[in-house]
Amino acid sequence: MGGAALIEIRGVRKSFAGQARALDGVSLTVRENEFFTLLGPSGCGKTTLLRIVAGFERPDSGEVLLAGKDICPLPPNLRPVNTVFQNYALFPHLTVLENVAFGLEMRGAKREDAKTQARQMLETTMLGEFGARLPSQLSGGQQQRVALARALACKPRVLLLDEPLSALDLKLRRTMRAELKRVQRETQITFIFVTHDQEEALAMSDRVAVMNEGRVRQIGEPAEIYDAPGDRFVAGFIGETNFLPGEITGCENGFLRVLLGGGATVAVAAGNGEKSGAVTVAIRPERAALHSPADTAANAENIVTGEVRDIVYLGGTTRYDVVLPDGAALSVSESNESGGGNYAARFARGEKVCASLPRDSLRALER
């Protein structure tokens, strides 16, 4: 995705009396009219990003700029971006329309102005209809989408969203994440998302800056982030990952020979410079296919073998644990094609398999 740079996050570090380094030389851009995804586990530090780029914190070295110019010296009213938090903050005695208007009146709209401009923010948001009601009378989704139309009728430049949809049901925060999306193509404005949820990142951003520990380990779109991994920490919080340990052996036409525990060797794609060594290769399950031995052709590339240690039936697919010939385990993921009641696992527990790795689909991590 191209577009110009929005904010410029430069060299941030940040540190809290009595903890460890909160944000740790953190530096990225987000491009204008981008939904952008600030990803990783608590305590890593994307809130406390958030925060400085609102200006409720100070950073203790490093640059924030918007549109080319520092915004760090200014205080969070006079910068021109608004936050949507986890805790929706509506005033209970203002109506839905009062309280999308409140923020434009405080800013020096006439009331009846900025109660124009609120019903056209009800309208994106689609809750035109309920303009008279009351916070208490709205569910929780509801109330979210209140909370994000008065963020939004004032026009910032960049939309912060503190983990807005926690507090929500799975189905209510799919739904939301598709609403999220829709209102920021429809305004055009830059969103910068945070979560700890790895499908809603997924699902909604553009791109993912994934931390951990206080630092960036990678940022890339949704689909880089997940099909190319840049270290195993970023594979293993994305998704679901197979790890086996390695040994590098060789390289041959871009694809290095690594010699797994069970005594397998396997092609994998050289992606990350990595020549010689103990590796991770990591696969995801849904990248595996399991046969049985009788079906496996004797000349066939990247197979291991294993035992089924269980079977989970999961609705749409079925995911098979096999334990390999060294102890180190792989899961399997394969699409149920059958309905009607009918089905059946295609292997059952204790039987042996093989497991084909396609080799464009496996990487060699550090270990």
Second form
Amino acid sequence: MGGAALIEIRGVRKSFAGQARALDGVSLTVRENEFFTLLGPSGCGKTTLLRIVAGFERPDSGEVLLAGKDICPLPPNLRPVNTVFQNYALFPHLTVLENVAFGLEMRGAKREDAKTQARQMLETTMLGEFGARLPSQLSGGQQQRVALARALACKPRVLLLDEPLSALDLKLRRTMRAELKRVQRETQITFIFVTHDQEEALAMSDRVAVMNEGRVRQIGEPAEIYDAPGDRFVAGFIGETNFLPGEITGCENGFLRVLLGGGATVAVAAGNGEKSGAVTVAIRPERAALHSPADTAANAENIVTGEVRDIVYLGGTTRYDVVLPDGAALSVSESNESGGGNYAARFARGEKVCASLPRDSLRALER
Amino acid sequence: MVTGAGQAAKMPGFAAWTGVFYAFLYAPIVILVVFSFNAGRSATVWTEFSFAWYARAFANKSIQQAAANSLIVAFSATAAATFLALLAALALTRGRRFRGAGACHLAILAPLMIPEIVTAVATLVFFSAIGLRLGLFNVFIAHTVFCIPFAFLPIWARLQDMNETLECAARDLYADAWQTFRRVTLPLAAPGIAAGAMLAFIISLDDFVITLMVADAGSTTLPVYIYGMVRMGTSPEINAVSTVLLAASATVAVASHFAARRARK
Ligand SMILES: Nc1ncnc2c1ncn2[C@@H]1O[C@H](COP(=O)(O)OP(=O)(O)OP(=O)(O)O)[C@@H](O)[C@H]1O
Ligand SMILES: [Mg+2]
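We have the form predicted on its own; now please give the form predicted in complex with the partner chain.
Zooming out: every chain and molecule, the one shown earlier first.
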């Protein structure tokens, strides 16, 4: 994914009257043909950022470049950018066909030509039979597809999607996820996709920008965001993470030595630049492994001991909630290998266990 | 309210009272309509069915003139008031927020609370003070002004309810400001505009107090003319004219009801 930069957002700030900053200096670059996702909790400014790119809001400061040109002074109708709105925003007084033809017509196509093109668009999105219906006569999933067809009909340089799947039920959401991804590959249009669903973001994106409180916390490919979270917020927001408080005591062969609260010292891959002092050591539940205290001798590095507090059977995996000597909680999830209805947990509640924490899976993050 | 409507309905004599209430409300109107078809002159003794009074009323030059004035004023004042109300509603719901927007809103609606006689006298004094003596045009101006709040309310409510993202979507799909208004805002606001216009039309057609003050001899409207006839003594001719006025109002009210129902869809 080494495409040229298509959209460059530089130091964009925006505040609304009587409120804290909605956007507090956002800078990011979206590349050509990229499926780029803005991920963050509710109210972090995702919609505001999209509205600035679409032209519905003007930033207080900063600039938005499209193919190297500042588009901030342009009204929305002069930007080669289209939006799929969160609630679809289909025109209720126009038929599906007229909805899809709207943009083409406004751009100057003759009414008949616009209709013909729109009809083709509907055929390719398997909506051909719905052309004469009003939006209110469609199901949520169909409305969603019409909104997508309408936005794509004008072949924009960039397509903005504001939580387009959030109103659909889980099953339909999975289907639409695959469909969106396919459409993006086939049309080669740059997508900027907004979601607060981390699974969606990981599954669909080429790159993800994680936002919080009007700032970008980290930008990277899904695996990078998941495996090498840059800070505690990102680690906690995406997937499940154990946070173990500790103290850096030294550095050895490129690994930090961290003294955990429980007294064990572990080696930790360098993390995000912390060199000394109090840190939080983060590890994903599936990266840790449990052993009974008897068979740990072979692998004496990066071991912590604790007691199983709870066992949760989750079908494909089992989660063991372990309490470490200092009271810190460590969840470890193991995949359940054998099926056949003869499942038995490897450990019992209250049993003493050892957990090995592979040093490459540990991250030392600012507390 | 502790006593619900259900309990009130169980009170003794409730049905009778309801009957009396409706009788006082509708009996005079029914009698007026019925006796407009009476052949005889009496307003109490039925003789025979006939359209004679309608024929007389329609042949009466003064009634013709008054009816024409009423329609001219009602149509033109409705058009002007609805247009101005639409502009005001657009400015207050879609325009850039401005200082004093709340005060503007209040100022548009305040005339609804001012006693009509006060408005009437004030208008009369004002017109003569500035020397405006344009006959029917004076009536048109006065009607336009007092119809604006009635036209404004349904239009404003409709625009307020309308989802602004639809207009964003239009802008996003390459429509300029005017195209957005023409192709999205206006069609979606249409039911509100229709309701406002119909309300304004009925109010204008029906107005008496202000018109009485403002209209000079040649620009009398139907309600004012009917009042003049009544002072000369009642005649079934008045019944006939009133029935026509009632029918006109009812038609507009029914049309307005259906427009509003379409708006809710
Ligand atoms: N028009 C507005 N007027 C005032 N405040 C606003 C406006 N739009 C957004 N905000 C505020 O800006 C902040 C960011 O809002 P935004 O809609 O961008 O969040 P979001 O990330 O899209 O959230 P969600 O996931 O809930 O859609 C919020 O605190 C919100 O209250
Ligand atoms: Mg949002």
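For clarity, a rigid core is taken as the largest C-alpha set superposing within 1.5 Å between two forms. Numbering follows the first chain given and starts at 1. Because the structure is predicted, anything quoted here is derived from the model rather than measured.
Novice: After a core superposition, would you say Q198 shifts its C-alpha by at least 2 Å between the two forms?
Specialist: Stays below the 2 Å threshold, so no.
Novice: Under a superposition restricted to the rigid core, does A101 display a Cα displacement of 2 angstroms or more between the two forms?
Specialist: Yes.
Novice: Aligned on the rigid core, do the two forms place the Cα of R207 2 Å or more apart, comparing between the two forms?
Specialist: It does not reach a 2 Å shift.
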